[in-house]
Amino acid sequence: MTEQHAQQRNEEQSSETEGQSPETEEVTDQIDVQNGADSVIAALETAGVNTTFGIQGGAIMPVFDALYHSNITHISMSHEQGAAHAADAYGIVSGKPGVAMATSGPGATNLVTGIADASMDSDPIIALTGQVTSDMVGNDAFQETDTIGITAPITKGNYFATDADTVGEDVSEAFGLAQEGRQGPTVVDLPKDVTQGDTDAEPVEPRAPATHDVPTAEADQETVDAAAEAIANANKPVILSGGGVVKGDASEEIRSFAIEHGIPVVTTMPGLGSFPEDHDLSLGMGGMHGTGTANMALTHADLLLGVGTRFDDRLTGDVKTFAPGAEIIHVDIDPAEISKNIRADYPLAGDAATVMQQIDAATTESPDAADWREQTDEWKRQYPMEYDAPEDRPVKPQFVVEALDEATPDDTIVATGVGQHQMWAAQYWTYREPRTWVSSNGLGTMGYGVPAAIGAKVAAPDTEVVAFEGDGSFLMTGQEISVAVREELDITVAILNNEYVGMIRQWQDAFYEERRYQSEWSWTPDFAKLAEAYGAQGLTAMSYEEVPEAIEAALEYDGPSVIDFHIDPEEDVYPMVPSGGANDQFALEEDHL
């Protein structure tokens, strides 16, 4: 912003708000565009953005100053990584792209983990990063880093703004690209001279760039018809419902099709909630820590309808042994995913909901799968998700997950960090609705849970939000609890504390002759006192009797609570398919590995 421009704005604002304190100054419905920063915010307003997450800083200050005059609510996080995760979770829960903001240099690099996380899970976020002035780029100026170069491999597209007259279009295009087709993160890097430059350019509606190939919603009808015939002729069909079903709002199509034709359903971890797990046709989650029933069904099916899944290694194990006798129907919005890992006999590129409607219309006969359903029921009896809970042992983590599930509404949103606690939360919570599972599925980012819970709660303020964390995972981003306190967010954080980096310890025991190097801590902070220091309610539960009491106290409290559950430190996550193994060779205990 030029000095003349700044003086003019100050005079105008002074005239408009004479007699008002900054706290009572009214903002306008749409920001009055006078410079590049205003244009950035106007583009967000036009896109319908009402919340952003981030941290102030030198190079991004003009954008924050413009934000001050907007109706958009900004949530200041404790760390930029937390901002990216909160924006990510906001997008998952709301179905609209989340927005993260940071300054140049360390602000931008601190966002990178969150951007990479969003990229791996195809979550739509827009990262706005400050940058040094254009004439200083490449001079190693203070807090300069090559944000475009760093983020190019982990974004759908990134933009280096060059002109105040076009920076708003850059933001609109980034927004459109993030949500178009297969969703994902985008970045707009904002040199300070661009955001301070004069312009009166009006904002435009979000749109993907003309060079972006927009995928068609409908799949090839001839292939759809062939796939429908294969479904009707199958005797052992399975639907594999992935994260693309959630993002494509295709859960109802999956549910109605499965029920109409009596086809059992396995979900991937990102697909949790896309099919109600309390339905008889649900076989649970498949893959490395999936149920025995799901993995047996995937292995022995003669037809697999995979929808919105990229068949990643944690799901398939050894691809040579994945669904070896099945014909594969693969529905995905991204043609590049089809036959990338698992060869598709019926490749159906298109929108998940639209293609499922096509398949439903073309499937005039149901498969003869009564015997198959009896078989899957037998596997449910043979491989139940059970655990021992002797009274003389520390609390089992599975008990904590089930107790919280029972105490909260069916539509409760579950956020998690990464580690053993993530798997117990996936295995022992009953997911019934889409957009209730918020986790780092692909990148496996420890510390995702607490900032994600904040983003989820902001997106759905009237919905219960529970975050599961491990003690190691919580220590990475636990300071974000201070944000929940400041913003008066009523969330519950359940720390499953075993004083280990648990999943590493489990693998060391199984594959490294029990050498627990750098995973065994034997001490952790008093998390309840730590929570209280941040201003949250802190609780501790060390016995089975104390678990329900702590949960009740947390849910009754109007504000953030942290419960430090001291769990059995030797508990492991099972079933488990060893990395690269066959899905039907899952272990139910360490001796089976």
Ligand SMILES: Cc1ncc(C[n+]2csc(CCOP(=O)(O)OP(=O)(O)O)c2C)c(N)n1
Contents of the next structure:
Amino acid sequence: MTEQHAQQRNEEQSSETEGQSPETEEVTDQIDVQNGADSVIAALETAGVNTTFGIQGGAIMPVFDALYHSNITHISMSHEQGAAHAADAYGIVSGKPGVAMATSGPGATNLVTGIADASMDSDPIIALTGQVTSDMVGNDAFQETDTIGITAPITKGNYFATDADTVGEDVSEAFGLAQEGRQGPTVVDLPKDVTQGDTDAEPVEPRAPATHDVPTAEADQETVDAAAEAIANANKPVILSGGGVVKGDASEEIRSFAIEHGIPVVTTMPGLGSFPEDHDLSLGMGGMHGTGTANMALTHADLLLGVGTRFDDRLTGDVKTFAPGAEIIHVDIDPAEISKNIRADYPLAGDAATVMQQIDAATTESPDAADWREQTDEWKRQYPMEYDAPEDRPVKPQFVVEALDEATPDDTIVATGVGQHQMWAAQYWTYREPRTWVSSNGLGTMGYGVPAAIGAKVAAPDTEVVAFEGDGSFLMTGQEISVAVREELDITVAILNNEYVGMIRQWQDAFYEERRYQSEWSWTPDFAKLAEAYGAQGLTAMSYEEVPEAIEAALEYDGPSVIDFHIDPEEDVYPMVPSGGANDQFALEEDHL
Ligand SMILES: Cc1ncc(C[n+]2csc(CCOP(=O)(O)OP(=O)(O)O)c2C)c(N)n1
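Please supply the corresponding structure for the form predicted together with this ligand (the preceding block corresponds to the form predicted on its own).
Complete assembly follows, chain above in first position.
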């Protein structure tokens, strides 16, 4: 519909220019700027945006009216939180900032969880929020809220637009800031008088503000040389590949360096997919629910090359016991991350791909690590990712994850909610490519999965997209499935339904003497019927036989499917390093805690 309207306006514009020179007669894709709102949209067009996610309302209406005249496709979500998560996933998958739009007041506050989520994971999004007219700001006007104040601590930068002539520049700058250097969320708050004000300002290319300190792409060469020597002299080296490797498109550099020098690789959770997990050198994910092998290797390494990781507490456990015998090389685009949590012996601030190329060029000798690789292979045998699947118990969630992985192509994108299901999706799916793991790693936001699957599918329409959700997480944002139906997005939502808020139940069992207060529901809605009510295909799988049948039906269906997998409610996520514990003291079952 938007395209039709844009065509109509373009036709109007071209008929207005009849009789002029051929150049001016040409119908362009760019909106004709007449007011501040047009300028906002022109800035997005100039930045190459073709999709926005959001919900309209009074204060943002001028911007939506400008969108009506644009070729940008807008996807109306059910809730602004969904818009922020969809934009976030779009940003992860495409590498370009996703755009979320909302009105003032509740529209803006509903975006807040998604903005905070993007901030924690360094995901590039730009949020455009409507605001009451400038003369009403501070009056407690209808739907007024201090969006700038609320979002200041959770954005890379935010802008209060003051003038129709410059609002387009504000948007371009916010866009540039979101995508340059360490990525993250930005906000532009748009008072209605500014978007309605007359202007014919020309759009400018997105560019972070001149004052923004984008770290130089290359790291200090002397430190690189010293780090390369340390690598060559190591006997127990490990590469720790983080989310910054994915964001910085450095996966190929990590892969070739690890293989050339025979260095085992652990990934962080945001780093899943940055190194192929089916490669011999892959030790899997490290941290709280990481593999035993990864956590043993992190603990016993004598050299750790951490790239694009902020060494967060879920990865390190107790920092005093983290990689105690290792020299640390830390590569990060954000100098503020270096030595923040773990002291770096070789601090290398710079772009992950570029610095890896520098390290590669400087490393002329491979470490003597044959014994170490034998040791990591031994740990793999000792701590395999296995689970029991007795026939007299309900279906194990790990089986569902593996079955979906097997039934889908290698580049399938996995989105998740938060809870046990997120961890099983991280542990039992084999990630082979970057930008295939789309999850709320840092903020841990339940309900992220369905809207994220929508954003991911819009960014990569030809790629299979699967969302793993818990019953609890699905109930937070599951209504967004109506958007997938309306937009004809062929996604598969797999609910790992244990009729518990399972991760809470697991912690209550382990740390609160099994007092399962408010975590056992023993009843959940009929999710298949709920999906059908929204217009999606609804499926239920109660047994091992029904799992592949349901998966096949979902993948064959041309449109969104929701599969309600009834899983063993008593299944727990292991291995587990308790919060603040030592990585090599992981528990393989509750009794070990
Ligand atoms: C928005 C939000 N509220 C609360 C929590 C705390 N929390 C973490 S996991 C969890 C339970 C999730 O239950 P469910 O979605 O059913 O997934 P399961 O653990 O059973 O796989 C809760 C309540 C959270 N992470 N996010």
